[in-house]
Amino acid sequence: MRLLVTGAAGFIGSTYVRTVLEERPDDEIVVLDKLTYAGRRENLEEVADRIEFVEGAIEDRETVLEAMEGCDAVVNFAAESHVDRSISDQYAFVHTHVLGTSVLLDATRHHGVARYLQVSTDEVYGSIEEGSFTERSPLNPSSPYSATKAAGDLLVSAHVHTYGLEAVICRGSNNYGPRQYPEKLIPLCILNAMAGDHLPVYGDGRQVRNWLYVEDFARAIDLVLREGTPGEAYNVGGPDEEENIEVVRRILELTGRDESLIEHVTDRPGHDRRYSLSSDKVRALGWEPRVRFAEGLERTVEWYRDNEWWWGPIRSGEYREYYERHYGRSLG
């Protein structure tokens, strides 16, 4: 298959190339991707040169139809990805997650594309308290990002019914792994461990994530991809489900680090409570999630550890600034 892959110089995204093409190399596959703050030609730079690399925004009609001639497939992981950042300025999740959806939705229609595949999140069905979400429960977002990713979801069912797209839905619990923009929890409190930083934790910590290794991720992706059926959803889980106060003790007890790093910090507005995911529909299709939590943290603070280069100049550029504005505190 050809296929093309949007948003693949971010986290998820260069995960998921880096495995086709280690587990499919006769794939070719053109990335399109408008580099933003999180999109990291570092993150491909073991497959450069086996990809095609179109930079641009999927907002971006021409850029796309052009970068989409000649493919099989579509896989949109583009996306502005921090819930934090979406609820001091929206505009941009929006212009991404909505306008840009249509314009690929409407590209793979103009070009007979065979399949698409949307790579959406547990946080559109919002919060839980008992029990987990499948792919019959209704959206509910609660923040200005899942509201937007609800929208482009309900964009490719709209296109799949409509104009008998064969589209996909894949919705994944909470990623982490090598490669994660330190905006996020687990990187984030890695590196100020490592630097003897203080660990912000919203709230009381309590909150329950369903943790997810994101090569697991990329395997269900590229599964449903192929073998899911047009038009349904799939919804993609971690084995299992941690309160966040916990996954930071972990963190720093990998790292060498004590308890007195944690400071709690005012909690995110509307921030949901616990996420859970049944994936029984995609184990149905032969996947399994292959790392459990324990072991992926720890290879994950083993990659940090060993990759300064990759993360050296972040902590040095906007994020800094970034992390001052909206903690209140500098970094070490």
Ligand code: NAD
The other form holds:
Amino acid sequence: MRLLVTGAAGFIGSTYVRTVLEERPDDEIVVLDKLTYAGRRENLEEVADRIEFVEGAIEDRETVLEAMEGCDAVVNFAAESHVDRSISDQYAFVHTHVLGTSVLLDATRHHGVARYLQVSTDEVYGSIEEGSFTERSPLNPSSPYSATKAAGDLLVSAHVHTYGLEAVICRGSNNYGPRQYPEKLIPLCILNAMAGDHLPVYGDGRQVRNWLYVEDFARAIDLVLREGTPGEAYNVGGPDEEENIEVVRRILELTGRDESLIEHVTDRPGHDRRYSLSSDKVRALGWEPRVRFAEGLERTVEWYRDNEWWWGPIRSGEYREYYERHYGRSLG
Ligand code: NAD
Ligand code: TYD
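Shown: the form predicted on its own; wanted: the form predicted together with nicotinamide-adenine-dinucleotide (NAD):
Time for the whole complex; same chain goes first.
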């Protein structure tokens, strides 16, 4: 298979590319990535000589049509992925998730590509107090991030119904693992704890997330791409649900710090209280998560400890400015 993988210079997309090349060395991969603040060529360093890399945006029709030439499948990871940034400035989210997805779908149809997979999120369903969302739950997004991701999902459904496109959607819960940009809770807290900086916990910290190790999500995406029923969505939820405050405490333990570093800060506006996915449908295809939260978190802390070459330049660049703007204080 020749795959066009968009957004693969980011956290999950780069893990997916490594997974595919390990499991099916004969597959060919073209990566299309705009290299935003979150996209880094270093994430694909180990496989650089086995992929074609095109720098460009999914909303740029000419670039997309050219990159997609000869492909058998498209996997769309390209996105602005941080909820807090969508709250302060939503336009890039609208641009990439709505216009970008539309251009990609249209190009997929134009080239007659057999398969399209949209990488989506549990956040399109909104917050749930008890129980878990299934694929039949209504979309009820709360943030500009999740609203624009939901718009992308609806465009996919429209192309299935109107043009008969063989598209599938994979909705993952919160991912964590190596190479995640440190704006997200887990890497942010690991790096802050290592540096002796405070760990900012929004509100009471009792919000719940359904944590999924990134390699488990990558395997699920590949399975759904190959075995999923065209036109269907598949939820991919992690094996463990944890309150944020508990996640932060475990990070402090793993980094040998005490709880005096925890600082409760102003809550995120419109903060979803709990996410939880039922993954029965993807499990029926033969997937199951292999990494429990305790083990995955240990692996993740170890990776950040061993890979300062990766995060050092980030913590001293754009991220530092973002951090000051968002948290109103400097990184140590
Ligand atoms: P990320 O921010 O690490 O990477 C996003 C990548 O997309 C970057 O390489 C960036 O350069 C690229 N990109 C952004 N806009 C682009 C555009 N217009 N054209 C081309 N490339 C563009 O994000 P991630 O955490 O790896 O998330 C990947 C996908 O998975 C996203 O679609 C996200 O919504 C979804 N998702 C993420 C999570 C999570 O917990 N991180 C959970 C479920 C689903
Ligand atoms: P995040 O990693 O931004 O993912 P998402 O918003 O997509 O779930 O946040 C995970 C949880 O951690 C979420 O409930 C918000 C919370 N959080 C904090 O408490 N402090 C922080 O500094 C950040 C970035 C997140």
